[in-house]
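In the block that follows, a single chain appears as structure tokens, in the form predicted on its own.
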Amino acid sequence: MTAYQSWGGYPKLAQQARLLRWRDAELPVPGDGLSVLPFGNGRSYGDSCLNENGVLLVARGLDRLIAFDPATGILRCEAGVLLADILRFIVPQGWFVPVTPGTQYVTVGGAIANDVHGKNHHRAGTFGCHVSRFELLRSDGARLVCSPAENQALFGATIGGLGLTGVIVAAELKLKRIASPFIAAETIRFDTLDQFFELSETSDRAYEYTVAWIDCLSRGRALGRGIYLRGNHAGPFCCAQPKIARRKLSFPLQLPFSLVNGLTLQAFNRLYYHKQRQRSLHANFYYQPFFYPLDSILGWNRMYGSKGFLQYQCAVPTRHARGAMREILERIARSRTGSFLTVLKLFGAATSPGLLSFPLPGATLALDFPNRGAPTFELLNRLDEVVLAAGGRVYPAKDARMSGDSFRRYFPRWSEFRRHIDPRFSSSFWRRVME
């Protein structure tokens, strides 16, 4: 058994994994009736990607660009490519990904299974929205070009179904154009959680890029104080080129203990919310930095311990949304836990083709918990309380414990969904939720 993990590092299970080095070459499904999963770079959170006592799929192997057309900003590649690498080739052309979660190291494969959303879903929407083919290949030996015109009902089912489909050897992405490798980007303090609404609703007008950092801990009039980050990608002349970057901090080991308690999450949230003094700020951001501030420490998973965390990310239609996240954020804080990056943001109109596609028109917050047990997750219960009743959902990708019935409540086309599944294709997640 191999000791493949998710990024938050629960639940630890068994598996067997075999490797994928080339497209064109057959799946190697067991001859032992075992389930199979694929697996691309482990940046799942929860249970999603792993397959207990079965047989993962490992594609990071499938690493090689095929073909890019600098004039359309058409790319080919393999699903094991990462993000990192295709930014490496693409920004010094004047190419950006058209969506990108936050952190760049996250396969292609991974990007389409999770159909993962970034800072401009109110603009761009998922990932899934701007993938124009992929070949998928299935455990009978068949392989299927999947596309809004081709096999359309399975493209439906692979984007945001969770590798259960088959295995995405290559995919044909649209990119975006841009004239330069900077953004430029503001940053607001605000006060109070009607603030972020405020800002939110005239910077999605005019800014590409929208997100805020939340103090999880803050209790009364300053519930949902935070920072606001807005930008947009700067002109051909607006920076010098960036300087080499430097070399990355990682943190070195995993404790028996998580650094993560109330008394760091406490002086951190202070110390973080007024490191701005004035209330706005302008700053022209290499990319990465802008969108990837946690890829810069390596391993900062490991600061949770040995019992890893759980990552909790919901959404919440429009028409509930405040009065939904000051119900979500007066639990967290009277628990006196949650994360240092705690993330909010409104997602926009725009419709994924996947059938389990996580964003709906409302509004988003995640966090990560530290695992302790049975408080940890009897708080998530609480939290699934206020999401199901205003009518929303939890993500998939992040989860290591919503039980079946609300899985079933958040997504209520998985019946649709389930028909498409590959026979000898299973996860952990999926038959948790299906018990």
The other form holds:
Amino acid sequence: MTAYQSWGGYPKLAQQARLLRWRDAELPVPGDGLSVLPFGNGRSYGDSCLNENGVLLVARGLDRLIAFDPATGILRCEAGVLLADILRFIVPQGWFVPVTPGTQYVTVGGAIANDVHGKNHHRAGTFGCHVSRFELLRSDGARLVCSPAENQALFGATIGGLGLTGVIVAAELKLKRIASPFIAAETIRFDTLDQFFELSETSDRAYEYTVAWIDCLSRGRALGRGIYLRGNHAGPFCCAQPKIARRKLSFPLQLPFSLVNGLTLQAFNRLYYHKQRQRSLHANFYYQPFFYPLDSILGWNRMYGSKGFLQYQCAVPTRHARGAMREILERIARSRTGSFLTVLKLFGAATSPGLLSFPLPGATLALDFPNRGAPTFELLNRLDEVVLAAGGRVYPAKDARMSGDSFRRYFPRWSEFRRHIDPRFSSSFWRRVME
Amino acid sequence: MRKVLIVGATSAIAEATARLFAGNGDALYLVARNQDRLGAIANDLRVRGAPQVETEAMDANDFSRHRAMIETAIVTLGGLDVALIAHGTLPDQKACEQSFDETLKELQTNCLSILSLLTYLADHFERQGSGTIAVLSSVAGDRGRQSNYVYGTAKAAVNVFLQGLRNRLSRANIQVLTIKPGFVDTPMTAGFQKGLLWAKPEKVAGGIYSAIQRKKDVVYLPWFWRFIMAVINSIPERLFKKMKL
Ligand SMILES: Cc1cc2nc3c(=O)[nH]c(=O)nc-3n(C[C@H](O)[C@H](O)[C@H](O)COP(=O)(O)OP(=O)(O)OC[C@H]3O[C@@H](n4cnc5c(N)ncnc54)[C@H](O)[C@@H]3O)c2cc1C
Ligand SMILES: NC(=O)c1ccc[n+]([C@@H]2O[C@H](COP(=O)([O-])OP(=O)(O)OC[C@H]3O[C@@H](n4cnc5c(N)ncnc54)[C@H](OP(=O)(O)O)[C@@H]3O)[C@@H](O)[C@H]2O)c1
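Can you now output the form predicted together with the partner chain? The one shown was the form predicted on its own.
Let's see the whole complex now, leading with the same chain.
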């Protein structure tokens, strides 16, 4: 058994690990027929980055930069490099990553394999939309350069391909120019779900980054109230460089029980909503607190205790978005197993090259639930009913429990995808949803 | 801008340290056995800001090349301010107990090759009258234990050699730094079960970098190993010999 876990701490699975450190080396595929799976930085929540009784090919050691052209913003690097490392290096030179998830501690390989999205999805699409090519290493030793022009099918299968098509050893990204490391942002309190949709409609046209936090314990007329956050990269000479705290807070230990219970949940959600007295507040944020508020507490996932927690992120097409989101929030409020952080956003229409890419034009909602066993799983199954009926889907990067049947309906191109899987690769997630 | 030579530059600890030099705008001369790997590291360091990165493939056990390698480094970098020696292997203790050839091979790699390099480096720095010599030793050199005393012997010999060298070169104003890491999570220790005492190479690299800046003589990394080793060293041999360590 190794210490490798996913971010949700559920499920906990036993597997071996081999460390990758050199991009010119062959894959250490075991001779005994065990399956392998790349592992980035374990920021996926469920079991898509795990491989029970198999082998993880840990790619973090592939963390070298290869080339950067400060004139064009084209960056080539190995796939185990963290976005945090890239940002530390490019921000002072006036560049930014084109798409970033809510944590900077993900690897480039992991970002491609889940085709991650960020607060600018409505403008920029997914991470995969900005990858011009990558080098894929297969178990038979083949080393394939994939791009929209070469090995095109494998390019599309690997973006959002859940690590099943081979190990990405290096990639080329198109970065984004910025004039300042700050974001000029505004937070707006809203009282109903309808107000969220109205705010989104106006904001998505004028703002690069938009997202909302929802008080998921509110019910009735207040259902779906929350705080809307929108922002743009600030202009030059915006603000003074902030003093960055050198030592971050960290949640030091794994408790045997969860600190997230009804009481703390309610307190937190109320506090968050009422913290903002004014309807709207303007502020300039340094990029880190704006994009990565949770990263300032290292190991925050441990507050859920040893049983871990489950994330649930779904996307529902625009046509059904309002109704489905209302129904989901009602089902959660009724269950009283509310989520600590509930995030709501509208996805845009950009299409990704990825075959199994998660985002679709519509609304996306992300929640987390402490793992209370059967009742938690039952609630999530009931949320699946709503998402399925609305023609939506659930995000594999955050999943540990969706049924194979649901997966195949969420991602009808799974059978086309399956042809590109490397025969020696597998994951706990994949075996589960193929059952 | 400093001019830095790193022998064993493909080591995980050395690579992490080299990034700190590169970020500071220092020029580097990297030596290890595998040219492709050196090339990958050199590229990375250039992108991270090193104004000049040169590489040379050399086996540290090829003693006859040491002097020429150091001279070439000095000529190509136009001088030398810091030399970091990092190469090493973790001997198979059981195999060494069965074969002195094996033990000799390990002592060559982990001790004699370093003494040879230090001989030529000391010469250069003494003439120059400034600079830093830093060597990756280990806490394992502080006391012999049944589980890895061949490795410990090599490191202990290096430690004493460095002590003498420090004494000799202190008048010439040369820093001689003995680096004693504890458990570090690197390819060398890939087979070990990792626990609370284990550090990441980046963490150890930060310690090396700042020990060089602060002109230290001996540094334990992370710092708590100084106390662990003080305890271990204080156990009377009469008891120590019976412990399973
Ligand atoms: C606080 C937090 C906020 C988040 N916010 C968002 C968000 O806003 N949007 C979003 O989309 N996601 C979000 N996520 C999820 C996260 O971005 C993804 O799970 C991401 O893929 C994790 O990357 P990783 O490097 O940790 O990879 P892992 O989780 O280790 O692996 C993820 C997948 O990538 C594969 N993989 C890893 N490396 C390689 C490689 N070199 N080659 C091929 N396959 C590889 C693995 O096999 C696995 O299938 C968030 C996660 C956290 C913890
Ligand atoms: N890891 C630990 O827990 C730990 C603890 C205390 C001290 N140390 C010391 O720290 C140093 C660095 O080790 P590491 O942990 O970073 O391990 P590592 O990543 O395995 O690095 C060891 C390096 O030594 C090089 N090397 C081995 N034999 C060589 C030879 N004959 N000639 C030239 N180079 C040779 C190898 O380079 P190539 O194979 O590429 O040539 C390899 O890159 C070592 O001296 C080690 O003893 C490590």
